[in-house]
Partner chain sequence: MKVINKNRNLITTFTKGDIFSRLSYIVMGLANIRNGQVIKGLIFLMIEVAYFMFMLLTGRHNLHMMRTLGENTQGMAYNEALGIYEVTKGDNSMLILLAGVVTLVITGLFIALWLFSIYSGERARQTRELGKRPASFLEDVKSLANENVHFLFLSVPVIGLSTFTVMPLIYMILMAFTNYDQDHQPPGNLFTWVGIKNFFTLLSTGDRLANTFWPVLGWTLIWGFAATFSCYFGGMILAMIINSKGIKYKKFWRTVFVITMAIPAFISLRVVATMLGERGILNVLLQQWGFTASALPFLSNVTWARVSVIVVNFWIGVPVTMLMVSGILMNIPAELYESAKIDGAGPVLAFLKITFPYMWFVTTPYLISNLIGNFNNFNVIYFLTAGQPLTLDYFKGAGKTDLLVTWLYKLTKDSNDYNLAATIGIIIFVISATFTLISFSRSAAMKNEEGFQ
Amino acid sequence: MGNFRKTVIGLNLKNHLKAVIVALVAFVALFLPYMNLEEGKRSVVGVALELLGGSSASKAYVFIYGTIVFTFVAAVMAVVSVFKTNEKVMKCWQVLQALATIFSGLLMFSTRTIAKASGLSNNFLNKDLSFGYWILFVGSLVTLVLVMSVTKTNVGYIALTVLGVIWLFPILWIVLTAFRAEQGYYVGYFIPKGFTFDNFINLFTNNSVLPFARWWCNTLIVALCSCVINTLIVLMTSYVLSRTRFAGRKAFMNILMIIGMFPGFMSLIAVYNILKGIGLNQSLLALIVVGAAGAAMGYHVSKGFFDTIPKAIDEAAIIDGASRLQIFLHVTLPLSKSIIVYTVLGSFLGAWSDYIFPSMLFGDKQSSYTVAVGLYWLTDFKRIDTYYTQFAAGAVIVALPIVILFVWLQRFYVEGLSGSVKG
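May I see the structure of the chain on its own, in the form predicted alone?
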């Protein structure tokens, strides 16, 4: 405890004092203009008092109350830390300051709902937030950074938290929309007023106008077939290019690399016409065939992995009388579990989420749609207002297999990317 106080007084005294001053500035900002309304400006505290005296109620009010409470308590802890500087006080201040920063950030997204629910304004936008709010939010964030520097906490956690929120926000939005009871494409609030499972149930009922179950089965068939066939092709191609030397090998690899630099959609028209000529257009078999035809061009990562396996193992197996096929099946593949999982996941993901080629291939044949094409069909301007919540429910169902597979096989996926071999 004494060492901590010594550190604060010595190396971090300036940051400590800055944190105290900025925390007090953030507290003062609660009384500065927060909302620009037609009839005048309102401070955070002023709006909160109006909400307490009003008859309306909304779940969003918790964000303005929480901002005031945590900003006030954090300012009190800032003053206390001046007279009693120890690790416990500083850590407590850090936690409270983090909560104040979070609530002031969430206040930005809930102000429109607060203004509408309280009757202050029906046309409020975030551009109407006044300078007092920005002083409050920026002051809370700067104070948190300074306190973390005093307590020797890695400031990178803030960046990771912000990035995590940015990444999770659209996912949370689509999940909440999937359970939303109110229909419609756009609503002016984040948390639904009512929750229901009907959006999921309606996707699979017999009287549904959407053959979602059929689309899901189509996608699963294509993904599984592509997964098995493409994985075999990629692994065999990679093994041959890694372990054997033959005339034209480098030229072949260079050609594949150059072709792979061009976007795949450049050849879509030509591929479609070929499939139409042989009678395979608007069929799931066409997707499997086209995916298998170009699978060999994805050999690079697998080949790099096979290159890390010592060739002495192959030579020892050859001395024992093993053929190339036996070495591949009984020696190389058992040592390559991570790259096999990586290739399987990549093949499955590619087929599961493919949209561009299936949308061209199937045209108006709904019975052959995959989920990517089917869900996009729901977003047409004629249907989106009616089926948007069902679209969100379908998106959640489509994402579940991918999330489960990735979480289950994540360790092997990372090992495959690193190209490492154990043992």
Given for the second form:
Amino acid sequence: MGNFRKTVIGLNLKNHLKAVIVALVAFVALFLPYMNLEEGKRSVVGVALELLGGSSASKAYVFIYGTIVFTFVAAVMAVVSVFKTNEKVMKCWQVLQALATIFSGLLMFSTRTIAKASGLSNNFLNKDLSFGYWILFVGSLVTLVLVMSVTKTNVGYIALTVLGVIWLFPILWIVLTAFRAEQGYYVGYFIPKGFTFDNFINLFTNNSVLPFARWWCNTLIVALCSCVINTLIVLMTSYVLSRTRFAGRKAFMNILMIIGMFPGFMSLIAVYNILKGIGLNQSLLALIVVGAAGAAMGYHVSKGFFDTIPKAIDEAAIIDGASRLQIFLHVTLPLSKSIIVYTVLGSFLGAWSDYIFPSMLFGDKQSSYTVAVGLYWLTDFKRIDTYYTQFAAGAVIVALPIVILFVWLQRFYVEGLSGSVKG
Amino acid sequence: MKVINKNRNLITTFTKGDIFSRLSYIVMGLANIRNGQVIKGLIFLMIEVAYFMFMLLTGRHNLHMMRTLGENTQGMAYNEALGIYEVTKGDNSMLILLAGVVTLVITGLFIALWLFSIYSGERARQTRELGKRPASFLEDVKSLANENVHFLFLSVPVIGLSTFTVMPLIYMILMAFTNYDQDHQPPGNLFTWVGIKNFFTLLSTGDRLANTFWPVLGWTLIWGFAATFSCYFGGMILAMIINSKGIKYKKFWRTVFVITMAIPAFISLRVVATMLGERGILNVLLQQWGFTASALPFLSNVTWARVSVIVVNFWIGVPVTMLMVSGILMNIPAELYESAKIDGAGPVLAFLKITFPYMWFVTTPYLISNLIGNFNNFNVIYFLTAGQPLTLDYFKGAGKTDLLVTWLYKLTKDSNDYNLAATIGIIIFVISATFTLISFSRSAAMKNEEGFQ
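Go ahead and give the structure of the form predicted together with the partner chain, now that the form predicted alone is out.
Now the full complex is given, and it begins with the chain already shown.
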């Protein structure tokens, strides 16, 4: 086998031999015990032959056939690669090996269904999977890693794919539920049997029971006002604290820090009474006012950003006769696009998803609810069965604009975040 | 040449100043009027008059009432003319306390203004002694846009903070020293000062409350460390994978994870909470896939629930760290890795000796503020489990996954035990302050505030 000694451009042949051996081991595992059943052990190929001969049918059978086909083809590619070692063959093997790994992995999730549909066993659990299966699955995975190292492909793709699926799983579920035709919280399957837009339509038409349109408008009004006012306050505070020096500056920052160490909603009951005193309780204005009053506490990130703008720019402007206010408006702000976007985004999101204060402020007054309070109210155990699909539709409607905004403005957010760390 | 001496304090101003300066300690603004700033001086004087009017009319009464928080309980009296029992109005301890706090805050602001007027008067006197003309009122107003821009910019935040943050905070801190609990609810009942009794019952051992407090505090600390460090290392590893050489479509991968972060927390957490229920989709699927024969108690068993909240927090928190770390990773000089490679260091060693020490150094302050944030992480616990599973061992309402903050919220909202809520709030403050002090002693960035400018 002199082939293993030669060098091929674009390939790292160090792990080639290992890959071929493990691929063949995985192939052999197809004939090793796969299921531990009461009447004895079965191999993957054995079960598959039985399924072909039997009369039952299930979509899950695809996984067992797929596993056999791709593991076999991948093993064939492994043998071919020994005699014809070039980039094209290796890439081809890599793709097939990835498919073999995916199918053998999914086989784990579908074995119970297969066993049930074919009548092999009614109470099969994955702990009954035999060692042959594990050799097959782990063997495929190891081969894939080795082949990727031969083709100099980053193994991180495997981790990213697995993590990505896990991360998006709940999101996929809520989107599917939002379009689900069958109502109710409990369903015994993942993909809906029927798709519909009714959940969305109901949200906006069924106003007497569920004034979602109202909630949405309430939240939008509060979030837009807060985001303008809060951004101004935060930028002004952080500008002053960063660019000017005055008596009491340190003391002011220390006071803010000390206040920040108390849990914010500890004093909500007092805030509520004060609002009652000035006649603002149970109104949306109260949310905006209280939000703006506390906005200055979030000055850190933008102050950190302003700190990095060279002071020489300010000094030059002062020599040219500009006042501090003019410097702020015409010099500093135009230089701070990313931090402005970051602050706007942050205050919009904060107002959009605030739950504690509105829930305390509005109590049972449903017409003033914001979406956060409203959607939480919908998932109460008394209502969840009736409203689950509509809750899902509401969640999608509320989250979608934010996600789009966020993905679009991600860059600024990262700059703001890392600015805060440099700090 | 003589210049304006800025290092004047309250005493030197008094000893060095003329008779008007000294009198302005009692009659505010006199020094300003004497030295040519008539309007400014009159404004100071008017403020002083207004304050004393306020104190005479209501403030004195407010402060006096605060000593007892009211003595007349609301009761029933027979009205002979109508022949029915009527409610006689009693004192409302809560409003008395609130009015007292408002008076205190106003007094505080007045003292600050008094100090300001003295300094302002002294400045005017010194300016005039140097033979210059003190700034006119119009010039003072104009200076708000220039050297005094901090007065202009900070006025709104200061007013807002003192009304809606400082004042309520003082109110709540005082409440920790009263017996304002479920049995002492105004207007029906009075509450009064009890000293540090609340702290004593909460921190001592043996009492039911203390038996709730210590386990909840323990879980809060465990949760804080577990949540912070799991997300920190998870996010770091994820960022390193995405940023490593040979991964294409980096932006795509980042976006996949950022989506979970972009969805408002109350939505993603409620969704996950419904998925983890006994009849939720995750249990359905796990049974269908053959991983378990019966539903798993994700949120109903104590240990399961505690692990679940940490795992779900990982799901939400990792993308945040990932984004933050991405920026820092790119700042690490590439030569370090190259020379490490030449010296024969593998990726693991390079991580342990280069990446991690660098990250650790840069992110320590972030990590500590994150830790404090997690001790107070209301959202994850409240939206996911609402503190459940409940237990009979705990004081009413508290559950096994409750943090101090969520317990505080429940005490405020559900059982109206405001005194306990306030006491817990103060304890949380002490914990946060301790960790902040640790962070300060470690953080070089805080000391070098001027470093970048």
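Remember, predicted model here, so these are calculated numbers, not experimental data. Under this definition, the rigid core comprises the largest set of C-alpha atoms superposing within 1.5 Å between the forms. Residue numbers count along the first chain shown, from 1.
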{"property": "Of 118, 265, 353, 165, the position at the hinge that separates the two rigid parts moving between the two forms", "result": "165"}
{"property": "Swing of the smaller rigid portion against the larger one between the two forms, to the nearest whole degree", "result": "13"}
{"property": "Residue 43 CA shift between the two forms in angstrom, with the core used for superposition", "result": "7.3"}
